[in-house]
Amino acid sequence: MSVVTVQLGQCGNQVGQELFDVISSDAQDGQRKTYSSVSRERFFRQTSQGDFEARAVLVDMEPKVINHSMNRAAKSGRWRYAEASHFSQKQGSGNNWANGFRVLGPRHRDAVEELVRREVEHCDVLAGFIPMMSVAGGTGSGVGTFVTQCLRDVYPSSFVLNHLTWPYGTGEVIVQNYNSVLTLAHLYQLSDALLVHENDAVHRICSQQLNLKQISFGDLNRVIAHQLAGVLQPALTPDSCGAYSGNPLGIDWQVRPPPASAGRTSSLTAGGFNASLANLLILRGKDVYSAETGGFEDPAIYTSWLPPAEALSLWKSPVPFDKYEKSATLVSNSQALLRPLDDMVRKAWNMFASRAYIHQYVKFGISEEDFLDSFTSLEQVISSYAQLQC
């Protein structure tokens, strides 16, 4: 089964292109074919000549990025995005929500929606789509939101995977709270998953762990692709009898309370720990099948309606993972983002209240109730994550 990944804006372009160069780094071992095959099935396809293309498409307003991109993969001499997978104009979003999903994004709906239709024919499986983007931009957060809204309109029963990258708390883009306002309030209708990245976090991984001193966007989105081909790479599941999972999306990925339940709400975000309604741990490498994961499976940790076994997904695969003997991913649906999105929702909701920056977004289609609508929505979600059942 393969995966069209979307790249939207600067930042979904410059993490697709590392994601797919830690890809096929990884896969390239001879002493594991099988491993090798499976992941390069999913994420490229052969071209006559033998060279690796990229199950991608670039999306950009602006080409600088792209072009950049498309530079570095073909001179890895390992793989190569195809050469009409891309679409770029000569002027950006201005950071802009509005101006990317109700003009930009509509205004070259047919093109992009062209380039994905290519890829997906190239598929003799598809597993679904994984659209990569920013959170605080114009074009990777609006046209990105609105190209996520046509995947789910024209391929309606295909897996859609959000990986969302969070900007810095103290700021990249002056409305970035609002752009990401937007953003989540609608991905969270349209996505089957969202994945996300903190900056604030992959950051402190590059200081404290990695001991980087000048820490830079490349940096960040190393470790952010690193982190994702873990989670994306082949792994041997409970239900898959031995053989890599054909689908790398395959988990159910959403969980939902039962519709009586019943039993204690407390806030958690003062406790030691953030409660978890599911996690997924994929282990590689070294004595997998011997690691110790009870820790995972301890109740305290997840709400009281789902059994621990039901809340943890295990993955497993005994073939190294980038040359690291040993490695271990975890995905968590718990209450880690929580104070982010809280602060996040504050401040742009300070900002709203002060009317600063509203004309912006009104003149390209977006009303004062858009903006109500996506915080009503958010607060939603916070609230249910802040009273995790336990």
Contents of the next structure:
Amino acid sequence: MSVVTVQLGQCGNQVGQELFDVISSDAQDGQRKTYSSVSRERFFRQTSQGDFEARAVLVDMEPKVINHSMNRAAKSGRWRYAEASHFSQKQGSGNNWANGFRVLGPRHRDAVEELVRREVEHCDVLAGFIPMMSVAGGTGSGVGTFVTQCLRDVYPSSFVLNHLTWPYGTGEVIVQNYNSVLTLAHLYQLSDALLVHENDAVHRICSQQLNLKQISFGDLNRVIAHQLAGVLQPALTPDSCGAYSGNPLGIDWQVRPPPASAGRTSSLTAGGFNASLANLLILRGKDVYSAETGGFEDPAIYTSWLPPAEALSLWKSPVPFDKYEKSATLVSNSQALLRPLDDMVRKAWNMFASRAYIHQYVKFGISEEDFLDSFTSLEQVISSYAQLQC
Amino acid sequence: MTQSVVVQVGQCGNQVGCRFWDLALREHAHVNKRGLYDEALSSFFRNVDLRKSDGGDCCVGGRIQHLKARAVLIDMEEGVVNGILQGPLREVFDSTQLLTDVSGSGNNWAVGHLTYGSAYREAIVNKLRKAAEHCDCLQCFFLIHSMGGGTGSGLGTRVLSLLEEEFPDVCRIVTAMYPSAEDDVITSPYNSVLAMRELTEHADCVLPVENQSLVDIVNKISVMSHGAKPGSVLRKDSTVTSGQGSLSPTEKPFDAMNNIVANLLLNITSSARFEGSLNMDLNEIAMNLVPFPRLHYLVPSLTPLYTLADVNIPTRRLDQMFSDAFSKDHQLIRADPKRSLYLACALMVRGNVQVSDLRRNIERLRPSLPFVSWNQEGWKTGLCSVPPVGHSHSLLALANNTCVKPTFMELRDRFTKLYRKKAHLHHYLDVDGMEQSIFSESLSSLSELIDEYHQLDATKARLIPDAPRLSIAR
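Form predicted together with its partner chain structure, per the form predicted alone context:
Expanding to the full complex; the earlier chain stays at the top.
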């Protein structure tokens, strides 16, 4: 089963390169043949000379980052990007979601779809797509949303899992909240799942857990890549009978709606504990079969209308990951993102109330109505998550 | 990658422009070790092979043959442009890029804007088109001119309208030199206010620079360098004043001042030219810093100051650089942004600086900076890996801040003092096409602008509650 990654914008291309690097290095150990070959098949294809090329399409509206990522990949000696798998223009999207979504995306649709099609043709069995992007800028967010829409149109029965990087709360881009709101509202309808990394949280990992004094974007990206690879590398699911046969993107992201019931209150900090809808726990390395995971099935952490046995998925792989003797990855569909999402919407709404910067979006075809639709959409998401109760 | 074209108009515009080209060449020479014509160079220079019959433009990737600046030089007197053509930069321009006349504009905006504006309209448009045609993907016009004179102010703003007409999709960034109160051109307030209206209506962004601020900064650098240890070596190849490389009294006084403005242009384009972990393209500047179309006056500040001179002062703490960017001594107009209201702020960092340094300083400085209620985290940041020549790092801050209001109000006062008495008005009204209504309209435009800043200022003291959120049916 193979996955086609679409790297969009500066962030998508920088993180994507780190992701392939971790995966390739993790898969390299010759003693773990099945793991290695499944991982390689998933993310790389081999040329006739035996070189590994990433199953990736690189998209950006300006060329500097793609060039940089391709050079870095080639330097690794273990893998590289295929020569013809990138698309770039000369001038960026200007941090403008409207420019990315309404103008640049449609303008370059054919070229990007062609690159994706070629990558898909190289796959024996397609597991699905991972568009990688930030939500703050113009290309990743705007063009990325448009490309996600195209993937949906052209491959209606494939999984689409978007990896999203959320910016630092204290700006990298002033209009980041507008761009984020527009992106998330659209992706909610288009994507099967949104896997989120927040720069603030990753930054905390770098400073508090890794004790890095000076933190660069490269450091952040490597942490993100490590965590993401921890989800995507081969693992055994309960029903896979000892083979890595599952669709790596085929996590049961679908959550059944709650039964109608009266008297539900909502709170952003429901008793200080984030209620979970569903969790995926992935254990890798030593002692995976004897690890005690009962705590993850505790009904107290799950919303009341889902039995924990259904809400928790457990995957295991006895193969150590990324040189860690033991590691665990938790993918959680819970209220953890509720506060950051609410903050983002609140700030965007305050800015919208004064109509600041709106003329920049109207110029490229996004109206005030479009904004209102996106706000409404996200308020509904916030409301739904806020109503979860353990 | 994209290209930009510099259009320098009038005496001041051409002197500053000249300094910019000198610095740009040095910067690229320092970074470009292999003599290849790369994308970074192509953003401001063409590579011409004079032996080719078709006019000679070479593509990116080959060896450097002959660099030509992507520039148009306009002046209604010949002195400055002739000086450039006889100086060390003569090879960088060819005659098709120049437009000169002999009699000057007599410090009269109307002569520049209307008389020469009409007479040379076609010639100007042709030269601009030529420059644009040499570009693969033209992103931005940088217009440089002074506000107080006649050519820069009058013809310069005419060129601005022409740019909008002919190239509506290309960003227009104007570096405008504002006269000090003690300016010896009596009619400079007229010229400035007449030009301001044009800038408000036709520019995407304006970087206002006040002469007095430049003088103060040059003096500061001078004090710093004399305070440095004896035997300090003067840096040989850093981006510096013209050839001489020292702050000796024999040096032309304006060189050091023009250098600062030239550095501003160099730094604002650095992230578009060179690599970095968080790029900031030119089209992102207008997008992030201009919340309402007319409020596009961005106050620049450059730190450390010693990057603007040849002196070898040991690198001070990185954090000091960030603090300085917000101090009133480093602004290029005489204003104190900390005492006014920030609408938005961009920080463009060059050199060995990481995102954690950036975050730490933003968090540290944020509490002392008043931001408008709807843009509390209004920061746009960029990290470019290539530092300015001879230094390890530098910072350019661009602030959309209501501190421009006092500057504009002073300008309006000086204008009104003259206008009330109708002093020198006939010089303008005698010019074909000039009418009194243009004066009154320009004054209104300025007053409206001041008022818009004033409205925003009024929100500063008030505690603005969050806007009530949409309520969703359950």
